[in-house]
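Just one chain is shown here, as structure tokens, and it is the form predicted alone.
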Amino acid sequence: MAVFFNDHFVANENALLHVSDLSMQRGYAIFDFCRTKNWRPLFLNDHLDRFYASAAAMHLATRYNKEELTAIIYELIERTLLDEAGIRILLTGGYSVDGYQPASPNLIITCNAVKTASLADFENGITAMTYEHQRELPSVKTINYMMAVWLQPLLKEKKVNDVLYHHKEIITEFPRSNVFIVTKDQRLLTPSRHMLRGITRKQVLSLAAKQMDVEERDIRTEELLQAAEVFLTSTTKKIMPVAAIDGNIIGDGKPGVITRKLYNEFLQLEQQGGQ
């Protein structure tokens, strides 16, 4: 499998970072992740815009402009021969002389097989628990998922699929997904701050605005539990209903009318190549 490493395409086994890289020494790196469908990356411009914004926020220089990076990604797709894959663009803090100061960033782009949520997954939905936590630099897509990983044993103990963060009783995000609620009077709500602005989130907001009232604002935990529908959005999960939160059934525990409609419209958007 081919990998783009700094300035060259190399075999996967040769894409090696030195232990002095700040991604290993201090967990200092950013990334972005998009999917391909029929050999085309979905919503690539949006993903690259977020990648460059994250790099700038973390003071990491990028050696390729947007057009050059796009060309590299398309060549990588051709080399891997996967019609549906996950593209991961990683930019690290570089080989630090003291394990603390950033250096020249290392760029690694991979293209691998990816598992996405199926229609059966959509019909089943997920269960979730809430947890008080606020990520550092929430608007930046860093590699820091420490809390999410640390919570995995608790999720297994509670027998739930995912965790929804809240801060001072205001919900923010899932570790790898954005959250939406449909109110009983059929308004669509989603958090407006203290979270990462997902690319699928952006598409859903655009689709929904054509047919219903949409609000980006603070959402309190009690509103969450009173919702008619709750769903999450992400690159691999697409749109996924949340059937229960903290043991409380949302609606009738099945995908709601609005969730299902947006899901079908999003699938159509994918088939059009994300345009």
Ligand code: PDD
Second form
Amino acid sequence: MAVFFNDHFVANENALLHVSDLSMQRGYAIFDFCRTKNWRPLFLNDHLDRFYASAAAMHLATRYNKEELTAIIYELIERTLLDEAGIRILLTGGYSVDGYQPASPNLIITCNAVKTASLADFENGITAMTYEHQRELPSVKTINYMMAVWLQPLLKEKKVNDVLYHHKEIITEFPRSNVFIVTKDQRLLTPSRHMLRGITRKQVLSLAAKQMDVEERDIRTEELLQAAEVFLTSTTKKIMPVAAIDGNIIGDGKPGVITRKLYNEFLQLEQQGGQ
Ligand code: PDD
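The structure above corresponds to the form predicted alone; please provide the structure of the form predicted together with the named molecule.
Next comes the full complex, and the chain you just saw is listed first.
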């Protein structure tokens, strides 16, 4: 398995980052993650735009422009011999002399097998609990998933699959996915701020805008629990129905009509190469 490390391809076992890197010393790094289908990265342009925006927001210099990075990613896909894979583009704070000051960023791009949600996963949906938390720098895709990882034992105890963050009763996002609700009068709502702008979210918004009223705005937890349908979106989960939240069944607990329609349309988009 090849890995692209700063300026060349190395074998997986040689892709070693020194302990002085600011990602290890202080958790300072950003990344982006996309998927390939039939040897092609899906929505790569959008993922790279977000990668550059995250890097700029964190004062991390990027050593390649978009065309160069695109060429590197295509070569990595060829070398990896996987028609479907997950590509992680990681940019760290670099080898810091005092473990605090940013240095020259390290760029690491990996291409590995990826597990995505199946049709059976879609039919089952997921259950979730709400939790009061606001991510730091929410519009940036940092490597900080500390709260999400820390919450894992609580999720097991509550027997739920995922957690939906809210801040002062305004919902924001799941740790790794965006949230949408369909109201009883068939409007599609999704939070407009204090969250990461997902690439799947963007695709779903444009599919939905062709057929229904769409609003990006603050959503209160009461509105969430009264929704006809709730679903989440992400690169690996695609569109996933949320069957219950905090023990309250959403709709009849099965994938809703709108959720299913958007899901089918999204799969078609993917099949067409998702450009
Ligand atoms: N998660 N919000 C956060 C905080 C995320 O980390 C992600 C992506 C999303 C959904 O974005 P997208 O549709 O572009 O995947 C929303 C990736 C998949 C992960 O960390 O595994």
